[in-house]
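The chain that follows stands alone, in the form predicted on its own, written as structure tokens.
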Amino acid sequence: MQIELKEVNKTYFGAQPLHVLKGINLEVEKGEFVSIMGASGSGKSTLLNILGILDSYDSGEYRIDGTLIKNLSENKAAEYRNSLIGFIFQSFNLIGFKTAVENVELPLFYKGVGRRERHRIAMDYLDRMGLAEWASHYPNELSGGQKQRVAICRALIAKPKILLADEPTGALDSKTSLEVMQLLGKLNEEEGVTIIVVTHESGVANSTNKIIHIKDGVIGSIENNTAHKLSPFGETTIMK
């Protein structure tokens, strides 16, 4: 799905108003694998929240495939999120008292899919991520890399058109970070999912095809990463 922002502004009003996004202009084409890179306080997380319809913006336009996303009711915003967007977070956001497979099943539960069917689909995703034998384990029994792969399964199971990843490698060691980025690259390549990764790490950004630099709420340079090359990721295969 194509994403387009025109002159998007966002200010947080408090004792001291904070103008976080200052006229953002951005286009992400369908099927692109891009990173938004910036230091802490640059506005990248606010931008991601707007892209994910988790936060509103004050002025400008945000369109998904030409549809204006603005002033939505909470029900309409939730409908768009559930049908279009998958999320991956730095802290995994897995539910501690649910097993890996139960965590993956959750989006299908909210869509009303029957217990047996959602379990079958969730197990298929875990199997293809090399996690079938960990399906009955709880998050505190999994490594950081395993938790993030479970989180990726959960994000994918509803078949989103757009995948938003907020510092997805922030809690991982360098080797596991590389594996997670390679996995996202394969998803983009094989399934055509539009993926946007927010990061402050150049190594993560260099794993994507396009790097968008943001500083002080303004888009700076946008570079096509022609040197980007995806390395093999073990034996993992991705859902067709």
The other form holds:
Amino acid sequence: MQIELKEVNKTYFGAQPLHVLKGINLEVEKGEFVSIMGASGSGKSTLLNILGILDSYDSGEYRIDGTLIKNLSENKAAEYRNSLIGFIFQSFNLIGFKTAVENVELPLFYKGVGRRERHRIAMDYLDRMGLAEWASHYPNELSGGQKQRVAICRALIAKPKILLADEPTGALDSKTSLEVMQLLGKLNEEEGVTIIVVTHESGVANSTNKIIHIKDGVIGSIENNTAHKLSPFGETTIMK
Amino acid sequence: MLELFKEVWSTLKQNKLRTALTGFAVAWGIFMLIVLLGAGNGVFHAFTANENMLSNSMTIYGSVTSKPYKGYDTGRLISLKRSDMDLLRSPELAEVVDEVSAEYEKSDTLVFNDFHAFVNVDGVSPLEQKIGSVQLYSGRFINKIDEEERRRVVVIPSNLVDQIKGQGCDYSTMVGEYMNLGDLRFKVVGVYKSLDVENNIEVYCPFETITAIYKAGDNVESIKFTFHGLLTPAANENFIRQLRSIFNLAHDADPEDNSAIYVFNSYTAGQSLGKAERAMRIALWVLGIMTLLSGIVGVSNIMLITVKERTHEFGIRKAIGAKPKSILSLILVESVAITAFFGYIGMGLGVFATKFMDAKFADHPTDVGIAKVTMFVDPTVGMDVAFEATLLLIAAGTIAGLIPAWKAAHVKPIQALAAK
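What I would like now is the form predicted in complex with its partner chain, since the data block earlier showed the form predicted on its own; can you produce it?
Below: every chain and molecule of the assembly, starting with the one above.
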């Protein structure tokens, strides 16, 4: 079992304490392509932040490959994020004053890989995404789809155990959205990358092989979607 | 490290104007510091250049009593005698006193061809060259044989030669010439570097010659001696007290009378000058650092804004594995880079300004009424100051960046990612 959550609870203590995750139990096998679906406020983003070691949780257990991820120091958390997790964000989160290839190199910089080696690997990934020509372009010179592919390169370059995508198509048109999801599917199929996508779009969820529904901080149903019969992009959804 | 600088450079390029404006404050601060220290050096170099006493000598002059003693009333004039020199050999003083000489001074007319001047004639011993730090341009100083044979020789100052032959003449041409002092012919044996007191001409002749010519008898103007071993102010005071009592008693004055003789101690005078110099130097550093401080606050301010603006970016960096330390050093290096870069510009300009002061104002005598005195000599700073200023800049940059860097390094990744 690659990812294991047991009775994970999370409360935000503000003026009004907010119990966001109410005992999440979840297991994801290595090489799975999973989506977590839920409406806004369902706790899916909080869950993703915990999965991505960006946020802490109050009680329960979270393990990656058996390693307990709990009460980590900032350094340890940074190390785990660097080596275990690749992030894909809705708004791409590329650094604006760095070129595509420099953005892709960044995780390796924090891993301590030398400049030449880093550059070589980053170019290799960009080439595989068909972006070699755009390597020296800045993010604002790229289209949305290109930006997201650069972000995917960056997420993959440190060879993480899990790829976490937070609404990866949220800022893309439906055609590009489909392309990005197909790309993620291909990565999962051909290279066995474990991918967890958080979304509220059924079209996105439909591209994945398993759909985990989350509602009001608890896991609802888990659908097997290997047939991809839910609702394809742009048909029954109103979002696109 | 190179990687880090490239990172920092790429962000600095983003905000050229802002960086430049911040940098200006730092450059200005360090510029002021260098100029202040340079000017301070100029003043102190001028002090030491005008100061002509060897650091460990004392001069004793006769003065006026302030206490009645042995039936004498107050206000009696004490004049020193040749025999007073032997008092310095008394057991209480002999241990400290080295060489002793006496001086006799008279004013007279100097005539050279058509040139007339009213000059001070100093009858001195060869020791005066050492005590008065007389620097010879040409020829020699008064020697022992001059004294023994009462030769009529004279050592003249360079400003006299300047007046006779005009500025920039060859001083050596005067050596061997004859000139009249009063009614008698003297041979010029040397030319010394005159102090900046231009209106005053002081020529040196052998003590024995002058006392004989002017029929001084046993009288001397002053007694000078070199000494050693008085290392503390207390030791100096103690020695002078003993010296006073011995001299006073020899002249039938109250041994406790502090005004019967006047004692000038070049050693403690030099020490207090040194103290003043240190105090002024500290004051200048403080002033300079205060000026620099406004620059540092500026950098700190800008770094805070930068950190705020880049919070989202730091969130991204953290999400992909940046440790707090790497974010901390990113900000610190940026801060130090700004301070150091502009600091060096300021330092360069400051050094340039001191060189300019040196060329423009240094070594030019200023008329202070009674005399012309050089107020400014070599108003520049040395390598040591440049080095200290470098350390100061790095420290300043670190301090300026510390709080912003700390904030940036410890922001929570989700909060940072949520920031716009």
